[in-house]
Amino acid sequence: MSGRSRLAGLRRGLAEAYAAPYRRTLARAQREEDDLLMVIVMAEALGVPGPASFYTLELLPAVYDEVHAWHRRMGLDSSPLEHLSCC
């Protein structure tokens, strides 16, 4: 085994040992950030005027696939958008 592969293995092992205790916390923080982005992007469609709506309009097609998981996490039984029925 070469020195580079040993070093790469050590690096992966150390990264795993460091990240393992924080994995759940990091996943929750990622979900919260994703939910905030979804609210910002969907604000105009939900009837909330926002200053960034012009810029976030381009992101709507990218987040349409995630609407179902988002509205379920927010505690809504069905989609809040009238033109998007995912349930």
Given for the second form:
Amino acid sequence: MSGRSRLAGLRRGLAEAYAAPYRRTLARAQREEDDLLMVIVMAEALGVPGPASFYTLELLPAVYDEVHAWHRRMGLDSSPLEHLSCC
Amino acid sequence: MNSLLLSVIGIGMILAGYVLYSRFLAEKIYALDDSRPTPAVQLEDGVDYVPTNKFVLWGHHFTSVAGAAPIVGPAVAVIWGWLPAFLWVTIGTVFFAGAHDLGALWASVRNRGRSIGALSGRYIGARGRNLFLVVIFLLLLMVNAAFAVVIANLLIATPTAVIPTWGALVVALLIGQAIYRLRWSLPLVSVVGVLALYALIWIGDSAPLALPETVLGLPDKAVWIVLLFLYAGIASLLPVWVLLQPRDYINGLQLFIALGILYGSVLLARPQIVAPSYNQEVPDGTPSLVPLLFVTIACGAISGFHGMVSSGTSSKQLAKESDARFVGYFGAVGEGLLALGAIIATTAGFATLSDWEETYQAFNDGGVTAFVEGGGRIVEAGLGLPQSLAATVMATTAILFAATTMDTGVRLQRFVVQEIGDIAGVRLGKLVATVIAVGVALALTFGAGADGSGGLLIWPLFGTTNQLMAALSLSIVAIMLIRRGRTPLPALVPLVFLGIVTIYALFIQLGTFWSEQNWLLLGLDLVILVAAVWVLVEAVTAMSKARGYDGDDDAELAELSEAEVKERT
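The form predicted on its own done, now the form predicted together with the partner chain:
Okay, now the whole complex, with that chain kicking things off.
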């Protein structure tokens, strides 16, 4: 094995050792933040006046894909939005 | 006897165990089978289930299981002489810890990477899960209390370690930032982190810090304990990437470096062992060797905590079943070597027998302080470091191991408190659960002795709980073996042995606490005793039920995994 590929292997191994034990915790933290963003973006559509809705409106298409997983996580069997039926 | 010879014999025995016994276990008993997909492959999700290279997986399996416990236990237990501790560590690692760790990993891999808690639900019954929660709560409680006292003792005995201990937190914080914000590459971070840690040790060595003897009416030891719990509580609430993740990483590297320094020094210095092989004149008040030796050294000979790591995380990352032999069994080997290093440091690191006897004046007197002193002397002789610097290296190493375990312990305890709350129908927030977790541990630490001196009285109790946890995992392994029509003896023999020594030790301790009128520990002992009897009764019932089992456990499990795969897609 050449020195360069050995170094790359070392780097991968160390990265794995660094990340692996905490992957789950970090994934959960990220999901919590994503859920918060979802509530903010969807606020207006859910009937909650949001002061930032002028800006978050254009994020709406970007979160559509996540709506299904999100409302299932929030314990709702079907989509809370009338104009958006995902399941 | 020369310490080099002893380490060669010990390492030889443990490695022979890996080469011979683990092969037997892997092929004949657990029948590891690479044609069976592991949970990591079948349920791969990039988060929990990730097939991982076996060497990398062994690295974080080993660093998660090895901590201060395999140092503290042997350092206390050599009071009976080095031979009993040596034999228990080597034979224990080969036939107890190895079989247990590999078995727990195998059991969990076959069960979709589920934890021992979930497995006790399947193989023992509905009560199994609650039983598991009780045992784990007690285990974490005692880990946190005992380790806080261990660290406080070390900070007072070696004031030069104060700066590196707390400075290591700053290093960890900066490393977290360097990785996530500055995107430094890990080899660079590792070198810089380790250098910074050793620079701190060097600074600390020339600038010892000590608290005044009393602060606000509290003795200095009590103040350190309160500060440590305060820190552990805050650390467990911070996002993990800020502190715990980089801290674990640097400590993992430090574990290998410290092992290298210790064994390297033994090789260079080759000190004679001054302690007696079997101590016939143990100080007054030392409990009898049988059964206390077997609960004083838990980690390093067999430890239930390993089963939790095996079943909680490692089992979800195993790329193929045959890797379990290396990850599980060799993980136990690594821990055994750490315990062996501690035995050598505490028996060969003294100039004369009378020096050693002076340190080991009473049971629990030696402990980690003896490890720091003895290990420091061996490093001094081997590597030519000045004596106080060598002692600071050893003290900082021991403190960092204990502190990382405490960080994780408090964090895990919070989850357990929340889970118990859930069962009781109360939803506990993060903060409340942390306060409860820290509060009970503090209450136990101070309740056992007003100035915080009671923490080490808990040590044998910690050992018994740890063995109890191991017994629970072993009974699950035994039940699975019975269901497959194979001999359960490799799990059953350690299980029976542990059952006898833990219950015997608990009774002896009852007597001690009674005569000392320590009602808190007496009560705790009774609780553990009840849990121990409960574990054994459940295990025996479940095993006799398993004998009448005529289904195909592996086929049932395969069906369950397929159902889970389908559910995910």
